[in-house]
Every structure is written in C-alpha cells, then in structure tokens.
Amino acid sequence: MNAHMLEHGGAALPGIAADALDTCARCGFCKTGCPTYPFGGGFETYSPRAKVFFLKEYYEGRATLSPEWVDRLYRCTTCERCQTVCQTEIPLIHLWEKIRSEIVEQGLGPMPAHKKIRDFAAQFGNPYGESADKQAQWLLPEHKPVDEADILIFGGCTASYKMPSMLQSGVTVLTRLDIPYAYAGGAETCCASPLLRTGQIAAAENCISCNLDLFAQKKARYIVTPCGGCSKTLKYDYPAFARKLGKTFDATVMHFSEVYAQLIREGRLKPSIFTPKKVTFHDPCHLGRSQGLFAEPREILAAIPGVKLVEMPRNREESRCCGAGGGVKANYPQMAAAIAADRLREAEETGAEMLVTMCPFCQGSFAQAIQESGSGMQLSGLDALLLASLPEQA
C-alpha cells in the first residue's frame, strides 16, 4: 500500500489525509478542547482523537460507516480548536470534511436538517427558503450601492435574511466615508459553506457557480462580507472552486473588521463618542481560527473612548465555540444551545456587561441563551458598538 494513499471500497483518500491517519499520536490533546466530546456522555468515541482512529480503521477496511458513526462524525462544529491543540499538526477540519462528503457520496448522509438546507439552496438560493426579492431589505434610504465599484458587499445568507443589522452598520460606514460600493441584491447565492461544512460538494458546487460568475459580472477588487463563514469560504474554498469549474476569480476578500481596522489605522474612521461600557469579547470561530483575525477586532475596541475590554480565560486561539458551526445548530440544537449557555456564563464571570462579538451565528447562538438563562448580560455586535461611537458624519 501506497504511504500516502489509503484505499477503501475502490475510493483513495488524499495523501493529505492518508499521514495524518498514520500521524496522529493518541495524546489526546483534542479531546480536551473539543466543545462537543462533553455531550457523547463521556464515551471516548465521541472525542476528536477516537474519530481519527475509527478512520483509519474505516480506510483500511475495518470498520464501516455504521449510523451510529455517521451520527458521532456530523457531532462536529469544525470549530478547529482540535486542529490548533494538535501536537502533530494534523489537518483535522480537512479529516472531518472529507469523510462526510464520502457519507453523503454513499448515500448515508448527511442528516435530515442539513438536506433541508440543501434543498432550500437550490430552490430559493440560500438555506432558510426565503425568497431572493427579500435579500436587499436590510437597506437603509441613505444607502447607494452603484453598479460596478471597488468594493463589492457579499452579504451573506444569515446577515441578509436574520441579522441585517450587521450589514447596515457597515454599508452606513462606508455611505458617511464616500466610499462607493456595488451590492447585487437578489443575485447574490449562498456561499455555500454550510453545504461545505456538512459534506454536500454537489450543492456547494452550483451556489459556488453562480456566485463566481456574478463576481466576474462585478468586476469588483474587492469583496467584503460580514459574516465569519462567508468570509472563510470565500478566501479559502472559492480559488480552489475556480480552478476546478475553470473560472476567474481574483478578488481580495475582507471581513468587515479588517475594512473597520484598515480605516483606523489610517486615521479615516475616528471614533468619538464616549462609551463607557465593560466588555468581552467572544472570538467567533470561523473568524479567529481560520483566518487569523484576533488583532482587528481589539483594535476597534480600543479605538472606542470608554470601552474596557476584559478577557475570558478562553481567548484568542483558545476560544470557546458558541455552537452553531458545522451544520451543529441545525440538526443538534439542544446540544448547540448548551455550547453557548457553557461560553455565556465563562463571558458572564468576567465581570463584563456586556458580550460583543463579531458573527451573525455566533450574535443568535448567544441572544438565545441569554433569553433562556435570564441572563443579564447585554450583547452587541462590535459593528453596532462602533457605530454608536461615530458621529454622523464619521
């Protein structure tokens, strides 16, 4: 056998994968980190480290994929605090994702919430089934998008659809700025991460498809979004996407907390107005681990006279998952819920007043458990914060 090619049922798992299987050191650093394993009721199979493990007993033919390990295998946020603990480097969110596309390529898969979204995907372009007329409302009367422009705002499904708020703050920025920007409302597809994330290449591949042919259409340099999955797929899965569909794609891709950072640092967004709050920060996922954004947001905190942040224990890198990634908070919304009630409380015993962070998933996933809990505990999104702190002509 090939050291870097394990085969299974006539299927050749990329080398990639192939040393990681033969990598991993059973320290079992990932379990400890994991924010699902304490949900499997303390059986190791739940853990990160025992799923690597049932994989390569799976490619060498071993093991098969029972539903009770299809079920274990999508009980995964693709959070990638397993992937940084990691002593030996192993792509794990790379792992994750490749063997639920092969569950769902065998028929096994994926779970009934995450069909659900597939579905509503190909019918109405975007996971909640809500009709594209409806994808510009978050527009205010002072916004005006032109045709063609430098920047190009890739709203995003959740922002556009249930947290529009995030995208009025950053387009209401730009509008005091005079810096024009394109929107194509109406057109715009889901981004296909949570087809991505739960293992639907076929459906992510169509949503992928016609994004990239609309962003050709823009002819934008850049494209900048609000949301943290978007974000991420965009920068790291659409080149890849390009290549393989033949088609352009060579646009810089910015979270709006690097556009807001940018502007600071150059002294063009200068925020004034005191606000005197107590706050923490939460690092969403999809925004601090995979793309490295742990400074950009700080920066805007401390930009904002009278704001003091207070860290959790779990910052940065070492952040604490709220949930609602890898198709979890769908189909496990139980288990989902009780993540973020865990890093609610941890945000709660800080001291802070109030939990802001920068995600659409991660700003529901923690509106909820404070409605649940009771919680006292005020929640903002660091767009909103900054917003309150410029004056009307920013």
The other form holds:
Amino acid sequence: MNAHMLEHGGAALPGIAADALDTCARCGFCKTGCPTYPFGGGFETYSPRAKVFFLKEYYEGRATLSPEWVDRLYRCTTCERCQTVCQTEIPLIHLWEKIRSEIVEQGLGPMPAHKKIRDFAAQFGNPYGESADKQAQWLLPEHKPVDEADILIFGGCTASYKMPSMLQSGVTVLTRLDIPYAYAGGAETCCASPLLRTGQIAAAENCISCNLDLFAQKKARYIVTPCGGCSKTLKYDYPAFARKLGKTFDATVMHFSEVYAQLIREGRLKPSIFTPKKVTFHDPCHLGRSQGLFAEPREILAAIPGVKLVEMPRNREESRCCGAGGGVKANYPQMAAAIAADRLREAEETGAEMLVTMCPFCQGSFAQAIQESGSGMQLSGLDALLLASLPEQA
Amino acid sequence: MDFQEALKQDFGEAVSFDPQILHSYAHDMGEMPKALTLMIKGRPQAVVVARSAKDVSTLLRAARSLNLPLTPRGQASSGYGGSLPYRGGIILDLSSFNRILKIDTDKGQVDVEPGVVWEDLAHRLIPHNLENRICPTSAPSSTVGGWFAVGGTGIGSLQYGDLLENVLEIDVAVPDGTIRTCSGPDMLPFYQTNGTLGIVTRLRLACRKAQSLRTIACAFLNAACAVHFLDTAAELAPYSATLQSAGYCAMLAKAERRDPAIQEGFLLSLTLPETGFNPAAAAILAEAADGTMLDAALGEAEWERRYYPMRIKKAGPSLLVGECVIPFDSFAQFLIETQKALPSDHFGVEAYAVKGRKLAVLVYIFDNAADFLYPLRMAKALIPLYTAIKHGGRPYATGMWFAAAAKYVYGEEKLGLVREIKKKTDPQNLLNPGKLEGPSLPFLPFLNLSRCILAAGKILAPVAARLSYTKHLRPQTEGEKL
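Please give the corresponding structure for the form predicted in complex with its partner chain, as opposed to the form predicted alone shown earlier.
Everything in the complex follows now, all chains and molecules, and the chain you saw is the first one.
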C-alpha cells in the first residue's frame, strides 16, 4: 500500500507508518503544543494526536480519507511544534506532508486556495499571480547586483512582491559592506514551499527544476534569502529533488540572519547607532524549529546598542506559530488571523514596545493582527532594526 | 425530543455526534488488545466540550434526565481507561475548561479550572515568582483536574507528597448538578476516584516560591544502596529524586542511539535547591552508600528530560507498563522477585521518590501491540502490581481496567465511604460508570471485566513471562544486579 509514494526528504510513507506511527505514546504533548487544535471547537479530533491515530487506522485499512479528514489534515501550519515535543520523536511534519501529497494524488485535495496557488505558480512562477516584470521592483537605487558573484540573492515571492523591507534591508547591508551579490530578478521562480507544504509535489517539482537550472547558470556558491520558508525549502528539499531530477545543487543556502551573525562575529558589521528599544522577538517556525536559527537573531539583537530584549514565555523551540504556514493563511484566513492575534497578545504581555521577527510571512501576519486589533505594538524586521543601527558608511 | 436534540439545545456547537469525532474519544494512552476493547462500549454517543462550571452542571443534569452515562475526560494522558466510556453515553471533554482564575502571590496559591495543563501553569506562575510544588512527568499535556481524578505523585513528591496534600480547596459538581466547595478531608472521596462522585470545576493549589534547582547524578551498585542514600540524603532537603535501573538506561540509550548512562545497578538523580547546594556533602553520602557521583552534566541532562520517560517507546514499538507504589524498605526485594518472575525479558525500572519513604515505580517491558500474542503477554504488566501488594505496596491507580483493585489503591475505609456516597448521590450509576467496581461484561453482566483481568493476569502471568517479544535487548542475567 502506498508504495507509489514519492520519496523525498526521508523514508517512504509505508516505512514511517510501520515504524513511527506504532511508537506514538498518545501522551498528547503534540495536542497542547498545536496552534490550530483550539480552533477545532476543542474536539480531540483536531489534535495532532488524533491525526496520528487516524493515519494509523488509514494505513492499516480501517479508515478512509473522508472530506472532513482531508479538511482536518490541511488545518496545520507545519510549524513543527508537535514534532519537537514528541516523546518518541515521530517525524510528524514528514507525515503531514506525505498524507497531503497522497490526498492530492487521489484527487481529494488540496483545498481551493491551494489550487489557486498552484495555478498561479504554473502561470506566473509565483503564488500571488504577479507578473515576473514586477519581481525586481523592490530593488533600491543604491542596490548594485552583478551578473555573477559568490552570493546569489533569492528574494522569494512574499518578500519580492508583498513585504520587501527585509529583502531591501539585507541587500542594503551587503551593498554598504561592498560585498558583491548577484540577483536574477524576473527569472526567479517560487521556491515551491507553499506547494510542498500543501502536498502538490508535481507542481513543486516544476518550480524547483526551473530554480535549479537558474542556480546552475548563476554558479552561485551561496544562496541568501530573507524568507524562512524559502531558506528551509532550499536547504532541506532542494538537495533531494536535485538528486531525483539528476541536476546539480551544491550551493550553501543561508538566511540573511546567518549572514549578519557571521559578519558581526568577523567584526565587519558593527552596529553603533544607539537604538533605545525594548523589543521582543518572535522565532519564525521555519527558521527556528526547522533550521535551528535561535542564537543568530539574539546575537544580532545583542549587538545593537540600546536594544533590550524581553523574551515571550514561549520562545525558541517553544515559540508559538504566527498562523501563516502550511497553506493555512491562504485557505483558513480567519484561523490564521486568530493565531497571529494570540501571539501578538503574548508579545504585548512582555511590556515590549516593538515586536521583531525575521520572516516576511510572519511580518505580514503580525502587521495584519496589529491593524485589526488596534494594538500600539511597533513591528519591525530584524534586518531593519539592524540597518537603523549601522552608520551610513559601515 | 431525543437526546441529540436535547444536547444540541443546551450546548449548540459544543456538542458533536459526528462518528469521526466520537471515534477519537474511544481510546486513551493505553494500548489495549482488541479482544478487551470489544468487551466494552468504548465509543461515546456524544461529546460535549465544556468551558465553564455552568456547562458541567448543565450536562450533569441533562445526563440524569436523559439517563445517559457521562464520562469526564481531561487529556486522557494515562492508560488506565478511567476516561473511557464502557457503556457509551456522553464524553465530557474538559480540556478546554482551562483558565487560570487567580494567582495570589502573597499566599502562594493559584485557583485554576480543571483543564489547565501543568506546564502551562508553570509558565504562568513565573512572573509571580511562584512554581508548581509537584507535577506529573506528563506535565506538558496532562491537566490539573485529570491528575486529581487519577491521583498521583511525581516530580517534587519527595518534598511535597502526593497531589492531595497540595490542593487546598476544590469546587466539585456532584451528580445532581449542584456545585459544592470542599477542603481538607472532605476532598478525599473525590481524589483518585476518576470523577465517579463528581466533576471538579475549580482547584486551589498551593505553590512553592520560585527557586533555582540543581540536579546531581549518582550511580549505585544496587537498589538497597540507592535507597540507603535516599534516606541519608534527607538531610540535604531534596526536592525530587528519580531512580533508573541499568535496564531502563539501556532502553533509553537504544531509543536515543547513544551509550547508556550506567551499565549496572541504579542511576539516581537528586534535585536540590540551589541555595545551600553542596555537591561535596552529597558525594560523601553517596560514597557512604557505596555510590559514585557522576558527571554534573548528566544530572542536569536528566532534569532536562524529566518530562520524557516514554522516549523509550521509540525503540518499542509498544511498552508493557506495570505501575505501583512501594515502601523504600521493600524496594530491593520487590526488584529481586520481579526479576525472577520475568526471566525472559529485558525490563527497565524507573521510580520517583515520594514523601513518607515510598517509591512510585514503573516497570517497562518492550512489546508489540500488533503481535497476536500481545494480549497474553500483557499479563506480565500485572507482575509488579501483585509483587508490590505482597510487599506492602499497591497499584498506582485504578481507572477502569484495575477498578477491582480499588481496595488496595484507596484503602478499605475510603472505598467504603466512596461506595456509600456513590449509592446516595448517583443511584443510576451514570457518572463515569465502571470505574469504582469495574465494568460488567455486556453479555455476561454477572462477570466483572476488571476482576477478570486481574484474575486472568494472575493465572496467566507465569506463562506470559516465558514469552518474550524483546528482540532488542537481551534479558538481564542474575549477575546484573538491580
């Protein structure tokens, strides 16, 4: 059963089903950690624990993928909290994505908004249906990308088209330090994160294939991106797809925060403008739990004179999701907004005046939450805060 | 009006009759064999998500007028079947009834609703410079009300005893829907009895002042030495103590793909307040008990993973677990007899020290619930229980499966009191039926399933003990002293 499943990023589903699902301790740690479970009316059935129980029954032939179960299985931001608290270390994210890909293969999904993402990605190369002509419009006059360099900037769709400030700040930092960078504005395709997370493997493969060709053509040694979803996908999904597609992919993928932290350690980046701010930091799921980037943002904040960090009770690995990932913001916008509002309240309770994050997706969620709640909380990308503390001539 | 219409009228979107949703409530943490679960009507006919005491009262009255059994459920994070229905009816999901009502920093008290999760409570107490006195090892998911219903000891019990000793007051909704406030001995009938007499709607807990803790790890050649150390270490005013047998350490090492912390004997983790922390004094006491202080990092790592005792299941896939409470003085003999009774298995022992020179002991054996002999091998989980009873101990809890062992868990006097209250207040036996006496078999109502389990377990245990699923680790030999 399910032997036809595409293998990427781990073992094929039958192996996982046999080994991992059986080891579920049913302890419920995943349930209390899940940001979407409370939005299922409080019924156990919407918890990751119940989903694991269902998957075991499904793979053993005692349950079917009803429309209700398909809906429940898409009510997940793939924030990975369930996976990090799992007593028996079940690779839950892999399971969620695998079952979604099976749902798609069987024609039972994805959800309507996800189909739109797929169609836009196929037609325009991005999930927003924006023209590729607009992809490089975020570039500021002072930005000077070159044709070929060790560093290739991968803007990502959300940053390029919707929330450009992190991308602009990051590239400005590189420009000020005279670090050469290439950029393929107009030729970049969606990294495929929203497609992979929603189980649309074939569509994802097309996007990935285009980008792999682009990376090979640009001969980049480092691919740098401001986006949590893009960096996760490029780091962990692209190598497996490159092997499958018989293409080369040997670049090192870095999120901008990794670059800043490295430059600070090397003494090349010296924030010196006093920035008296009491801030709290939201760890983006796909950067923190997925990539382990917990120390870097804190290192950067600590280097900015005047910035005082007050942590939310749930930080680092325990951080709460902003609600946007896994296709949830696209198909369940009200739930996503409510999750972001909850997290915003946590931030407010710290007494911080500013909420800082480092993923355009998270920033978009919080911008909406602040607007809708009328909160007085300021919102900033880590990049912008860093940039403001740098003298014009770094 | 049928029962669905009646419940819908009272609870609207908070009630469900959807078979898919009902199915999610037909199990708890335990992996019971199909043959056993088929003997009960484990799937409810309705689920109600309560968010207030009023919801609980309303549902109690509705259940009485509809003549439907009502089974309260927290996070179902124990495996005794206490939150499973046995003749259908309504499940009352209390996990969303979870507000922290009041934190009194001066008095060091907190009032909570029953669905509050222990770890969440710990987080919320931090700004008030308070901490939970005790909590279960399942603190990231288990609820305050759920632990009260099961009755328990856990982390911190060496200093603070069991949960009842740390609850100052409760509000409890009794079967006719009225809410009573109880404190002191009046709370006793409601503690450990799985919500059979009433559903707790508020608990006032005593907290401890926040203080940093340090954990040291020591190795001992055998259980007697470890227990001797625990006795002498009382002068250090320890907060918590855990013992892990070399067998348990081997299971954990297999699950985590690393070398075991110890090769033989016992690993003892002792958690002490940082104020007055004196590892040199602890080392002298350990040496006097033929023990050795281990690397400081090991102790801290054990504290960090205190909520993850089930990590070993990763190497399972299933676990047979025998859980009991036993006096310090009987522990060594208990282990000798348990080892003798389980000649074919590798098993692990984990124990938490409890105030009053007791240990809450878990005996783990790897197994596979999908294997056709699993139901028979499950009898092995009863070996530690019977051995504990023989040595002045008792099973840890009752739930549904071990309800017939209530006299050992509650004591005869409390059991009598509980039965009397039940008869008076719930003559229809609608509130969590089957958890005081044990469920009766559907086609043979004169037979009690829990008694059958305990009796069959006793008879079959010697046979089951010859059958090992343990492919992973060889059985302990006589030379590997516990």
